[in-house]
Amino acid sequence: MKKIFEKVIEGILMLSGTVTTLTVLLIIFFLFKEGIGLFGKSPTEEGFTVAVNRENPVNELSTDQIKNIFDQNIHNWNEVGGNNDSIILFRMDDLFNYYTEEELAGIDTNMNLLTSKIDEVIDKNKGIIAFISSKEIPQNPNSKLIHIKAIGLGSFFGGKEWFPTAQPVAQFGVYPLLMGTLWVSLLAILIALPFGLATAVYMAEIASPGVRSVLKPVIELLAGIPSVVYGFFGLIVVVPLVQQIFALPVGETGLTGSIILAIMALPTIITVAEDAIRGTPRSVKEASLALGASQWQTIYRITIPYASSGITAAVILGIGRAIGETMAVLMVTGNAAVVPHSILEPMRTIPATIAAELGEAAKGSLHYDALFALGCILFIITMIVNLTVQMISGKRTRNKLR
C-alpha cells in the first residue's frame, strides 16, 4: 500500500512538472510566433497604398524616405533617385483643391468617379506622391504603385524612430527602446547590487537579533508595495529632486527610473541573499575563526563564496525585476521614444511600451505583431543576462574550490 501511494505521488509530481514545462514552452512559442509575423510585411496600413505618376522613374522607397517626404524634409525627387521635379503631396482631403464641388458631386455614391478623379490628378502632376486607399486605384491606372521595402531585421533593430501609427508608413525602429531599457536597467542594478548585498551581509552576520527582527519584516514589506505606489513616490519625491540637483528642465529621466527600479529591486536582493548567507554552516565559519581568520576575512573568503549560488539567484531575481518593470518606469522616465545620449534625458523602455500600447493595438495588425516582437527581445535579454550571471558565478565558484 505504501509503495502504491509513493508511486501515485511520484506520478502527480512528474505530471505537474511536465505540465509546467509544456506551459512555459507554449508561451514562448506563442510569443515568438506572433513576433516573427511582423517581418516581411509592408509597413503601410492595410488597405492603403502609395502611388506616383507613371513617368516617375522611382519604383521603390524605404520607410525612412517616405516619412521624410511626407514630413517635407525631402522636397525634390532627385534626392531619392528621381527626376528634378518638386514633390507634391496628395491625400484624399486634397482632392477638393483640384476640383470644384460641382465636379465632385455624387462622389460619395459613385466609386468609379472617385477613382477616376484621383487618377486624373496623379496623371497631370509628374511630381505627385499620393497616399490613397487600394480601392481607389482604377483597373487601368495612369499612376503606378510604389514598392515599399518590407520590414526587416535591419530596419527593426537599426531604426531610430518608434511610431507604429504613423501614416503613410509606420515606423518600427526599436533602437531607442532597446537603449532606454539597457540604460535604465543596468544603472538600476549597479545601484541596487552593492546596497542590497551589503545589507544582506549586515543582517546575516553583523546585526544583533533585535535589529534583524525589526529590519527583516520592514524589508519584506517593501516587496509587497504595488509598483504604481513606487511610481507615485517617484513623481512626488524623486522627480523634483533630480530636476533640482541637476538643473534639468524636467525630472522625468532615465536616472529617475533607475533610482526607482533600484529601490524596487532591493527587497528581493536583500531577502534572497540574506537567506543564502545565513545558510552557511556554523561549523564552517567556526573552523575559519579557529584558524585565526577575522570575522571580515571569514565573511569574504568563506561565507560569501559558500552562499554564491543563493547570491546569484538574488542577483538574477533583482535584474529580472528591473528589466521587466512597467508601471513605475512608465510614470517617471518621461516615456519618450527617442535615442538617449545621457541618463539625464527622458527615455522609454520596452516593458513600458508594451504596457502603454498593447491595449490600443488591433489583434493581427502590424502594431500588434511589433509589440510581441518587443516581448521576444525582452525575453532574449533576460535569458542572456541570466546565463551570463550563472556562468560568472559558476566560474568564480570553481576558482574558489581550487
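The term rigid core refers to the most C-alpha atoms you can superpose between the two forms while keeping them within 1.5 Å. Numbering follows the first chain given and starts at 1. Here the structure is a predicted model, which means the values were calculated and not measured. First, how it differs from the form predicted in complex with its partner chain.
With the core held fixed, the Cα of Y306 is displaced between these two forms by 2 Å or more. Superposition on the rigid core between these two forms places the CA atom of D94 less than 2 Å from its counterpart.
Relative to the superposed core, V184 undergoes a C-alpha shift smaller than 2 Å between these two forms.
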Contents of the next structure:
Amino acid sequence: MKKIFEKVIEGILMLSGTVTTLTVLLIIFFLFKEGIGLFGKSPTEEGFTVAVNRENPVNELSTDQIKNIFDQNIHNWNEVGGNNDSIILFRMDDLFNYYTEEELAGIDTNMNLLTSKIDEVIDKNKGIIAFISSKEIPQNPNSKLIHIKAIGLGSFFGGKEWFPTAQPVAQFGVYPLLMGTLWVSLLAILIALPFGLATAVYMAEIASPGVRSVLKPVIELLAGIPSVVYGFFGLIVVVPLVQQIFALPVGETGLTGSIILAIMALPTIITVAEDAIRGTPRSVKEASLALGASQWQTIYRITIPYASSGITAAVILGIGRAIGETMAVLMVTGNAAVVPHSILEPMRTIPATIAAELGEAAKGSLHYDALFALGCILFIITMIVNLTVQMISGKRTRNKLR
Amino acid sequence: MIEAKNLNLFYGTFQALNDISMKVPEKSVTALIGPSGCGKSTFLRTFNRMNDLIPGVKIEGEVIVDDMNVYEKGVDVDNLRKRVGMVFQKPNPFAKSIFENVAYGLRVNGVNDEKLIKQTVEESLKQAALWDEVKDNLKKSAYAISGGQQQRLCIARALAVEPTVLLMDEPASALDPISTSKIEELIHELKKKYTILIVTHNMQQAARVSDHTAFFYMGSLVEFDETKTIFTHPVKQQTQNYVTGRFG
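Compare with the form predicted on its own: the form predicted in complex with its partner chain:
Zooming out: every chain and molecule, the one shown earlier first.
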C-alpha cells in the first residue's frame, strides 16, 4: 500500500516536471516558428505589388532602393541600374491625375476598366514605377512586375531602418533596436556596478548586523516594485532632471532609461554579489588579518578576488534583467527607432518595440512575424547571458571543491 | 617575552577565560592542552587579538607582547599581528600562487622591492622545509599541493613577515601522520628563532614537541609547568586524570 502511494507521488512529480519542460519547449518552438516566418518573404504588403514599364531594363530592386524611390530620394532610373529616365511615381490614387472623372466612370465596379487604365498609364510612361494591387497584374500586357529582394538575415540585422508598416515596402532593420537595447543596458550596468558592488561589500563586510537587517529587506523590496512604477518615477523625476542638467529638448533619452534600469538591476546585483562575498571562507579572511593586513586590504586583496566569479555572475544577471526589461524603458527612453549616436538621444529597445507594436500588428502579417523575430533575438541574448552565468558559477563550485 | 596577566574574557555573558596569568618562555615551545571548549584556543587568540573579530567579546586584564599591553588603547593591531604570526587548524592558503601566498604578508605591509620579496619568499619556504618540494612550481596554485604541504606553506607565509611569536592552533589536526611528523620536526627547528605557542588535542604531540605545557580546564589555567613534569608528576589531580586519559 505504502509502495503504491510512493509510486503515485513519484508519478505526479515526474509528470509536473515533464509538463513544465514541454511548456517551455513549446513556447520556444512557437516563438521561433513565428519569427522564422518573416524571412524569405517579400517585404510588400500582401495583395500589393510594384510594376514598371515593360521596356524598363530593371528587374530587381532592394527594399532600400524602393523606399528611396518612393521617398523621392532617387529621381532617375540610372541610379538603380536602369536607363536615363526620370522616375515617375504612381499610386492608385494618381489615376485621377491621368484621366477625367468621366473617363473613369464606373471604375469602382468595373475591374477590367481599372486594369486597362492602369496598363495604359504604365504603357505611356517609360519611367513609371507603380505600386498597385496585384489583382490587376495578370491581364496587364504592358507592365512588368519588379522582383523585390526577400527579407533575409542580412537586411534584418544590418538594416538601419525600422518601418514595419511603411508603404510600399516595410523595412525591418533591427540594427537600431539592437543598438538601443545594448547601449541602454550596458550603460545601466556601468551605473549600477559601482553602487551595487559598494553596497554588497558594505553589507557583507562592514555593516553591523543591525544595519544589515534593515538594509537587506529594503533592497529586496526594490526588486518587488512593479516596473511600471519605476517607469512612472522615471517619467516624473528622472526625465525632467536629465532634460535640465543636459539642456536637452526632451528628457526621454537612453540615459534616462539607463538610470531607471540601473536602479532596477541593483537588487539583483547586490543580493548575488553579497552572497558571493559572504561565501568567502572566514578562515581565509582570518589568515589575511593574522598577517597584519588591514580590514580594507583583506577586502580588496582576498575577499573580492575570491568572490570575483560570483560578482561577475551578479553583473551578468543584472545585464540580463536590464536587457529584458520592457515597461519602464518603454516609458522613459523616447522610443525613436534610429541608430543612436549619443546616449542623450531617444532610443528604442527590443522589448519596448514588441510591447508597443504587437497590439497593432495583424496576426500573420509581416509586422507580426517581425516582432516574433525580435522576440527570438531577445531569447537568444538572454540564453547566452544565462549560459555564461552557469559557466561562471560552475567554475566557482569547482574551485571550492578543490 | 609574552605574558598574560589576570586575563578574563567574556563572550557576551559567558566567561570563556577565568583570571589567567601565565608567562610564556621565549624561544621555546609551549603547548596548551585541555578538553574541547576549555578556552585554550580562545587564550591563544588573545595574543594577536584575533578574538576582536567575534561580536560581543569583552576582555579584562593584560596581555603583554614585547613589553606592551596589546589591549591598551591606541595599539596598532595590524602591526601586532605582523609580530605575532598565526597558523590555523585547517590549511587555509589564499586562492593565489604559492609564491604570492608567501609574498602576501610582505605586500600588505608595504614592501614593494620585488628582489627583497623574492629573497624572503625563498627563505621562508626553506625555513618551512617546503622549498625543495615547490621551488619549480612557485607559480602554481596553492590549491594544487597536498594538505600537508599547504599547511607548511601557511607556516612559511606566517614566517615571511618575520614575527617573534608564532601561534599554532592545532596545526596538524587535519593532516595525515606523515605530514604531522613533518610539521612536528619543523616546530622543533623553528623554536630556535621563535617563541611558539601551540594548541593541541593530541597528548603525544604535546609531549613530543613542547618544552612547557599548560593544562586548561573550564576556562581556567589549572597547571603550567615543564612538559616532563606535567606528564609525569603533575601537581593537580585534574591534570593527572587528563594526561593519563581518564577524561577529556
